[in-house]
Structures are given as structure tokens and as C-alpha cells.
Amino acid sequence: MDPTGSTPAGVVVQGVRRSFGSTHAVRDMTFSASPGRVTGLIGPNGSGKTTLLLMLATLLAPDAGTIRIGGLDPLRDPGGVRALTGWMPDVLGSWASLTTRATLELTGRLHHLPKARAAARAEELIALVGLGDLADQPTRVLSRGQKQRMSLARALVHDPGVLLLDEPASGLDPEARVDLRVLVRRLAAEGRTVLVSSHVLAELEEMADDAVYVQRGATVDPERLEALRDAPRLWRVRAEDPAALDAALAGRDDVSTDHLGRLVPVPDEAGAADLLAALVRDGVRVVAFAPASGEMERTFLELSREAGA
């Protein structure tokens, strides 16, 4: 359910297309994002992610296909969809002479909040995104990361059931990224549908429950993704004595090296556990043992290699 306890605020996209003249930005996208979960939207630059988000936010109309947000059609009921949706674009302009507080109050009023409620909501959100020290400063003095936090606050003003976040971690320092991850997980736990587009895949890995991969304007077929998941995965191994590790791996011809350690392909997590047990039995004092990349990054890179082949 959405935070108001009414219609389930999921996102359903079926066969959506959008072109700009001869440029086919979105060719065929089909996926769903569920309430109470964070869904990552992953793809290279130019793959159609932002165009898709603009259509979900009612700012562009699809040429074909259907979109439903909380059961509503953005074409037939854009006002209803906007009331249900919080939209945080990659770059959101601000009224340079207004303070952060005034910006949030005005945004609340634009969402038809009563004046007193808009002021109270602005105060809540200033605390939520950590802009208390800058609440009464004009927005022109905010850094890129601070403007991102204000943009997130603006998306939350009307307590939406669906959040569309385009590169929300852009410009944030490491501490602010951790805070963002915790906040996004909390917002999803409250029953919201959260769709996040990000190039920071390590961050997204810790934030998202589900992933939608897009390539050349289309969502990647689930069967293709399953085949990639079944492929061997590199695990990075580092030992107190590198020579002892090399001796234990001497019978393998598939081991490679990077600046952080030895890279060993294994079929699955059970294979990784067997490898670690074998190294320990051989007396190797292992000091680091982990996947060489996150699952999202690995899948993204494999799809990119296939596309370039």
C-alpha cells in the first residue's frame, strides 16, 4: 500500500517506446517495480533511462506502450500521477534568491498543502536531509551535493507513494551517500515504491532489492540475465604470504592478478566456499576473500562486453 493506505503504488511499464525524430531513445521497455522495494535502473549513458523516468514523471508521453503508476495512466490522469509521485531529476534548478526553507514551503504549496502544513513539512524535511545549518541561506550558496539533498527533500514534500530518483548520489560525499542509502531503505520500508537510476553501482548494490537492466533503449531479457548469473564469477583472494597462495593455486591456469590480489573464477558461492576451505587446508593464511565486483557491476560489465563483441 502507499503511505496513505490506499491504492498499491507500484510501477508497471509494458512495451514502452519513445523517439525524437530518427533517434529511438526508448525502443521497448517492460518491467515492474513493487511497493516496499527499491528497484535499480541500470544501463550505460544513452540507454534511455532518463527518457523513461521523464515519461514516468508525466513530463514526456510515450509513442507506444502503457505505463501505470499506482494503477493510474500518466496520459489520462497526469495530475493523479503527480500527486502520487516524487520526482528527483539528475539536475534540478532552484530559485537562487529563495532560501532552502522557502523553497520547500513553496514546493509544498504547489502540491496544494495548506500554508501551515507546508511550513511544518519543510521543517521536517530540512532535518531529514541534514540541511539545518543552511535552511535560511539562499539556495545559490548550496554546493552540488547540498542541492541534491534539497532536491530529494522537494521530491518528498507531498509524501508520495512512488519515488523516481535519477542519480541521487551525484555530488554527495561518502558520509552523505551512507545517509542517503539508509534514508532510501527507510522510505521503501514505509511502503513506497522506489525506482533509482544510478551509475554508482557499488552504492546501488547496497540499496536495491531488484534490478532492471536497460541497453540501447530496451530492457534486457530475463533469460539473458539468468544466463549471465550462471557464468563463473571472479573472487579476489589475498594472503599473508603471497608465495604460499601462489603455490596453492599452482595447478590452475585460470588465475589472474590485479593490484589487490589474485582473481580466481568460481561457479557459485558453494564453489567459493570450497576454494576457501581448500586454501585453509593447504595452510594459506587468507586475509581477504570476496567477490571481485558486486553482482550489479558484474552483470553490467558482461552486458557491455556482449554489446561490444
The other form holds:
Amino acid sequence: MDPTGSTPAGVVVQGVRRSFGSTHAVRDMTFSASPGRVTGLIGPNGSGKTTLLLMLATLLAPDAGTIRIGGLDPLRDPGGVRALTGWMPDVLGSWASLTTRATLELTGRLHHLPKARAAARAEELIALVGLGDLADQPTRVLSRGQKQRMSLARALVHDPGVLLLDEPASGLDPEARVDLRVLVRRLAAEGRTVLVSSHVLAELEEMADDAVYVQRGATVDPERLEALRDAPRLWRVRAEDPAALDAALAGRDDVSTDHLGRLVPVPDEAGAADLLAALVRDGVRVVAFAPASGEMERTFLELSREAGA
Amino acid sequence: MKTSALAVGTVVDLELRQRVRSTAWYVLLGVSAVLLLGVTLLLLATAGLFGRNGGPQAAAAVVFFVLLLGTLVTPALSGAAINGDRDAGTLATTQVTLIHGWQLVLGKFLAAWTASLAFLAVAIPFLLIAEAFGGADAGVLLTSLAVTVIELGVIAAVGVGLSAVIARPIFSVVTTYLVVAALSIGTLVAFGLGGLAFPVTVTATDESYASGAVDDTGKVVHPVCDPPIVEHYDTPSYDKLWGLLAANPYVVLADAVPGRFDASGNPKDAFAAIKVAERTVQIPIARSTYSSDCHPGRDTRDTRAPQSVLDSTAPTWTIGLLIHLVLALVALGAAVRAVRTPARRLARGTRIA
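Form predicted in complex with the partner chain structure, per the form predicted alone context:
The next block holds the full complex; its first chain is the one shown before.
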């Protein structure tokens, strides 16, 4: 596999397990992530996402199962995998007294880039993540969001074909989130495999093509996800005159209310269209009509509900 | 080969820029210089108290003080090299680059060593002053410098090793200090107590002149002895414990420096005095002694000159340096093991990132 990532490299994980003493952090994970796509790794805190990414990043050895990154096994060829993989950890560590520029240059040199090339690459990345003004300040003065960007730039130093991003948007302001989304989409469009873990679903909803759900150390079976797709979903409705809306919905006993409007369960999108048509027919002046939650959020909450039940 | 050297060099560069070259470090260098100046001036001022050998004695004291200072600074510079990075979240991001574990450990060791050598560099002017005052001897200066350089390297290696196997930086720094204390003081205590704990029984036969054998002026007039008096008593024995002394950095330093003796065979400085003392204990205590006024030929009292003791015993410094080098290699080896990835086992309480 070409380490520069010019050949697409995917991630394939099969039956991976890892425990720390009696804690089974990862019990059984199986999924794949394809080049050119952003794959979201979705699960609650403590569900094993970070442990999985540590194994993909060649830092931890799995107890069982196989991992292939661009066809390489991180256990047998960690060097090959490292040349191919950029990892952005959830812990925002930085060499506090070094500047962002020095950090990126030294990381480049640790990736065996010649000195001049490492300096040029640092310059490119500083522009890419928009840290130009702060590039020559020690990293200890960076804010959390700026450190996130520095961390992303550090993961990109060797132009990896596979990106592992662990909670990349936590602590980012809305503008920075938009920037991150645009950047991640662009990196994927260039043919990279991007795996993004998060529990902030709104952010994944906007950037991920595929989703892998993780629950208590295991990936959720696609069949189970399929079944969830058929479950009724909540639609949020708001009308100019709430009283008129309540009157039109009076026949239903499954309507609930939140601070934004009425929540009506519908079986699917056709059902939602029918509901809207009926409301309009009844003369209700509807001002907002939309799914109450994103697809991922719905699935995530549904899974948590099932697990809790 | 070249790639490895470059990789190690990058780690050294990184380490010196990130950890070492901080304001606190420069302040510490300045404080050391002031301390050295004070100690050197005081010692030279008091040199007269040592009599004719005041110069060499003061010079030796300055050399010992430099070793003391170095061994006190080095644990702080090396003892958090690896777990400090883990705490700061920068170890894992280094481990996912193409750097090998051994390159990382070696780089950190070389950086910590270099940093401690800066303290030695600050001390060099004072060593030169002291040596000039003590009858400049290039041999003494160079050997004491070389031994100090090596000893600081050993402590740097121990610090880096402990920082890899102990999770919390504060504990690994303290443990490194304890290792320094064990080598510098612990060996002496163990040596002293060990000798007392395992005494040997000596049979002493004493044959002295009978009354009337010697007249009032001390002249032997009638060379006849009383019947010999035989005594059995326990005395501490140190020859088996000599290895403990060899592990002491100060003993290694003293032993490595060429011994200087005056015309009557007395040690000129503390180096030579320590050297003779620790070499003498290599010689097993005679289990039976015989002292006789009447038969000088049977007398076993030791009257050997210091130089002949040195000539007949093993050079302690070689054994000591060997012990220290093994210690350093074990520590670095443990560090390489501890940073190996992909990791199968994690030490209790550690997180990989």
C-alpha cells in the first residue's frame, strides 16, 4: 500500500475485543469504513469508541479479532499502518512551550519528513486549519478550539489516507464546527477514509455518510438498525394558532408537547405527508413541520431505550 | 542507521526545546553557579585549616560538591521524561509517528543527560579555579570530570527508566531521588551496618617483654617475654561487603582519580584518603594475629604503605562503573519495554492517551 494515501485504503474491523483487567471496554466490534466516505462512530460515553480508535491507531493490541487498515495488520506492521493513518485523540495534548509551527515541524520529522519538507508542510497545515495568527505562539496560549485545530493539523502532517478523529468537534464554537465539517468533507472527497467518533449527533448528522452504532463495547447489528428504521418517529408541528392545531389533533391520544411545539408520532415519511395534508385541510396554518430529531439521534435514542428496557 | 540517528536527534531536539530549555531551568543554572561560587570561595578560604595540603583538599571538596549538585539536579530533569508526556497527552501522539520505542527512550535519555551536563559545564570554571589553587593536576581534573559525566548519565538513565514504568511523574521523580540516595548514602550505611552484623572472630596472640626486660630509659636489657596472652574477640568484617562501596558514586570518583601522596606516603587529598581506605577493606581481616616483642619475624601487624595497598587490590572504580552501567541499561531496557506499542498490557492506573 502506498503510504502517501494515493491508493484508497479502507478500514475493516472484525470481531475485535479488548479488556482492561475485568473491564470489557470493547466486547465485539465489526464494521468497515470505505475510502472517500465519512463514517460516524456513534455511541454514548464509555461505549468503547476511544478504545477502538486506540487499537486502530496501533497503540493498543486487541485481545481478539482482526483489524485491517489499507490491508495492513496494526499488530504485525504498526509502522506501515502509522504511515497510512492520522489519529486525532480525544485528549488535547500539546507540547506546551513549543509553537504550533514547531509542533507540526517536529511531528513531520518524526514521520521521517526531511527538515525543509516538514517546514513547508507545517506552513500548509497552518493555513489549512486557519491558525495563521497563532502559529508562532506557544501552544499553551491556544484555546480549546484552537488546540483542536492544531491537533487535526498534527494528524494530517504525513498526508494520511485514513483519518481517525476522536470527538473532533467537542469544544468548538458553531463557526469552527462548520469549518471542521467542510474540511472533513473535503478530506473525504479527496479519497480518504474518515472515521469520526462522537456523541454529539447533530454534528455527525451533518458530516457522515455512514454510521456505525456502538453500545456497551459492541457494534449494533445492521439488522437491528433496519428494524429500528420501521419504528414510528416523532414529527414536530408548530402552528400560528396553537389552539387550532390542538383542535385538529384532538382525535389522537399520542400527541406530546415540548417547548418548541407539538410532537406527533408518524410511521414514516408518507405518514408525515398525510398528516400535513390533513392539517392543512382542516385550515391549520402550519409554520413548522419537521422530524423532531435527526436520523442518527433517533436511532441512537431508540437503541438506548431498547437497551434500557 | 541514518534514519534512526535522525529520529533520535529529533526526539532530543524536541525534548530540549519542550522540557528542558524553560525559564525554570535557566534559573536553576544560575542558582547553581551562585552556589558553586560560594562553596568554592569558602573552601578555598578555609584551605589553610588543612595545613600544607589545603589546596588539594579544597579542590577535591569542590569536585565532590559538583557531583553532589549534579546528582541532585539530574533526577528532576529525567524523572518525568515519559510519564510527564503521558500526563500531558503527548506521548501517544508521538508513538503514532514512525518513531520506534527505543528511539524515543534513547532520545529522552540523551536529552536528560545533556541537560544535566549543562550543570557540569557551569561548574567547570570553579573546578579550574579549585584545581589551579590545589596545584593544578590535569589528570585529577579530567578523570573527575569524566566520572561525573558518566555518573550523571547513569542517573539520567535511571530517571528515564523509572518515568516509563511508574505511572505518576511525582513518584518516579521521588523514586529516582531515592535511588540516588541509596547509591550515595544507602551503600555506606549498608556497608557499615553489614560489617557490624557479620563480625568475624579473631584470635590475637600478644607476646610482650617480661618485667625487667626493658630498663627505665627504654633500652632492652634482658630480651625475655612473658608467656603469650591469647585473646578471642569479634571484629566487624568488611571485605565481603566491599561491592557496596563500589556502588557508591563518590567512592567511584575518588577511586578513579589518580591518587596523590606526599613524600612520606600520606594521602594529599580526600580522593587519595578515601581510595586507600576503601581499598584497604578489600583485604580480608587476618583471623589470627601475632604481635611479639621477642620474635619480630612472627609479627603480623600490618605496616604496608598506602601505595602498596593500592597496588595489591582491585580497582574499585571499574567494578563501580560496571554496576552503574548495568543499572542504566536495565532502566533503559525497562523503559523501551514500557513504551512498546501496540500495547498488550497497561500498567495499573495508566491510560494510553
